[in-house]
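We begin with a single chain expressed as structure tokens, specifically the form predicted alone.
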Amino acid sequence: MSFQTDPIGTLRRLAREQGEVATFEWNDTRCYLLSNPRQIHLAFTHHDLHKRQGRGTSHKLLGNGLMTSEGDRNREHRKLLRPLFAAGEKERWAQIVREQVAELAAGWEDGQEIQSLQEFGRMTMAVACRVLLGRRLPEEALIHEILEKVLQDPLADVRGPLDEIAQRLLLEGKGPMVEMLLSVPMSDELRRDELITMLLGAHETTGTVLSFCMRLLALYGGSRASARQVVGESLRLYPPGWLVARMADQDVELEDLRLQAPCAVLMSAMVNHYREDLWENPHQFQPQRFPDHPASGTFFPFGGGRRICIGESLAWLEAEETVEYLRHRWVFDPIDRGPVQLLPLASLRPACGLPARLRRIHSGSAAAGER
């Protein structure tokens, strides 16, 4: 077992044998993985470690965006573009995403299959457009299939195709996020990095979520749980933000531990959010233990501190409200009901699809279930 092959695999093993704070070597950096809450909320906060600069997969897709920049520019421009995901807006979000949800399931049938990831993937593509830029794309079908591309082959070169969407849009000059990036001085390189970071993340993880949210309903249940308590429970199981790493150029104090520079600090949700002296049973669906907040180092599916994905109330709204729809109306009962492979990506996803048959729930069950 290595860190390449099952870093999962390995990273609980790690924790497993040497404690809260284990230490191993990779690509000839030192690695320490923390899975003290403590020290894990401590990191998240802390301003000398930074995610590690270069010019990798992420930063070839994404340029200099919101995920990928440090420093001042990422401040700067998390401060720019912090009012898209403000509040006041939530009320506006909950309608697109109602309208969005009762589209996609219109064209559904009773029995029919389909890739959940897929499905999901082209709803939460349409909500992310009408949000940030206050209305539908032509192009959405396009940048779903160029992310689902970058995913198979993370060397795809496809930054073509999405500079020129991106461009289009800077030109017109027209929408929300549009508008911000146009009302301060920036070139229009880093314009279309933000625009690019901001369509992709902020649609992919949050189909990815909805995905196992409906699968695990099918398969456990879980109808006397609130819809907040069912994407918890799956973001515990599933989180999209599975490893965090931060990187330290001098030595850095978390109270008593001590980390030497130069090193690189890693935190895994897929470590802490199956611990069992934190998570009772922690390998089973059980979304009514799931408390409304949990504490800071013990649950983190979108990362913390000032990094945290500024997406996150988003897609906690977005989520509620299509499980709440779903719920009611169809379940997805999946074609493999196995364990499922995943891929610890940049984002965690299933290996498949995740096909389901659907099946409609009688008008009157709905009902029920909705009173």
Second form
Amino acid sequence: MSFQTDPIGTLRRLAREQGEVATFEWNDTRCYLLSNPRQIHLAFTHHDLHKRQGRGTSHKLLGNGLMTSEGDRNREHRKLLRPLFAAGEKERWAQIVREQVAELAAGWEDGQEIQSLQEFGRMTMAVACRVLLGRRLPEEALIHEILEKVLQDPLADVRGPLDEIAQRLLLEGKGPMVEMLLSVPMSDELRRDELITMLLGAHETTGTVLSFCMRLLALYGGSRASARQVVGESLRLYPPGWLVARMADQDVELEDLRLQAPCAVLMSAMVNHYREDLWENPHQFQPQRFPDHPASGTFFPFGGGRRICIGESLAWLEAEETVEYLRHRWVFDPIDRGPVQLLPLASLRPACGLPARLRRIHSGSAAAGER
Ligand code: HEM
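To complete the pair, please output the form predicted together with ligand HEM; the form predicted alone was given just before.
In what comes next, the whole complex appears, and the chain from above leads the way.
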């Protein structure tokens, strides 16, 4: 067993054997795996810890968009795009999500077999386009397909078609995100990078979370829990952002811990979300125990600090609205009820598309699975 073949198992074993600061070598780089919540919080906010610079596979796809940029550029572009996610937008998002989930479910039939991941991927893509661009795009299916391809093969060259879509959007000059990007001096290449980053970042993760929410509800029930708790517990068990990495070029101190540069600092939700001293019976889905405000460093599906996910508030709202809508109307009976094989790629995903047989809940009858 190695980090290459079984990254989650390896990280958990290292944390078990070495404790809250585990060290190991990976690709000639000294790595620190932190699992102490306080140190994780300090690492997320430390100014000398940055995302990996260079021309790696994510740069090839995302260029210098928010996910991959550093320093002043990242700060300035976050500031520019932050109004997209302002609290005042929530009512508009909720309306969009309710419309899109209703449209999705309108095409379903009782007893139909679906691939949950595919269904929710389509829906979250539509939501992302409407929220960010103010309208649906004819290329939604294509963008979704490209992302699927690149997740399976990070070296796939898919920038061409994405650039064409982004270029067209910039020429049309319409929609909230495009208008923001055009309001300040910036190269067209950077504008395309930001558009592609946001369109890709906005949908696949949320689609995965929704697929797991519906599976977990069908398998274990959860009628006493709020939609937020269902989403939170699903994010705890299956966090798409399962590993966050930072680099240090100079020694870094996290209170009394000294990290020797050059090094990588790793923080894994798949380690901390399963710590028995932080979460009782961590392998069980118990949504009603999910706290209103989980302590920092015990739950971090959206990362933390300066680089915390910019779309976190949209992701929560979208997932909660969708779960609330569907839980009273449909049960997603899993075709395979066994443990899900997970693929820890750039994001954590199920190896299969989470196939399920849809069962309509008739009003008046209790939702099956509400145990
Ligand atoms: C459940 C859904 C989501 C999950 C689990 C998730 C997870 C994450 C995580 C863990 C990071 C931090 C990565 C790091 O620090 O290395 C991140 C960053 C980011 N996310 Fe999300 N995300 C979700 C939804 C979204 C949505 C809806 C959007 C956009 C609409 C979005 C856009 C971004 C962007 C642009 C960044 C980079 C921010 C920066 O580095 O400055 N994400 N996300």
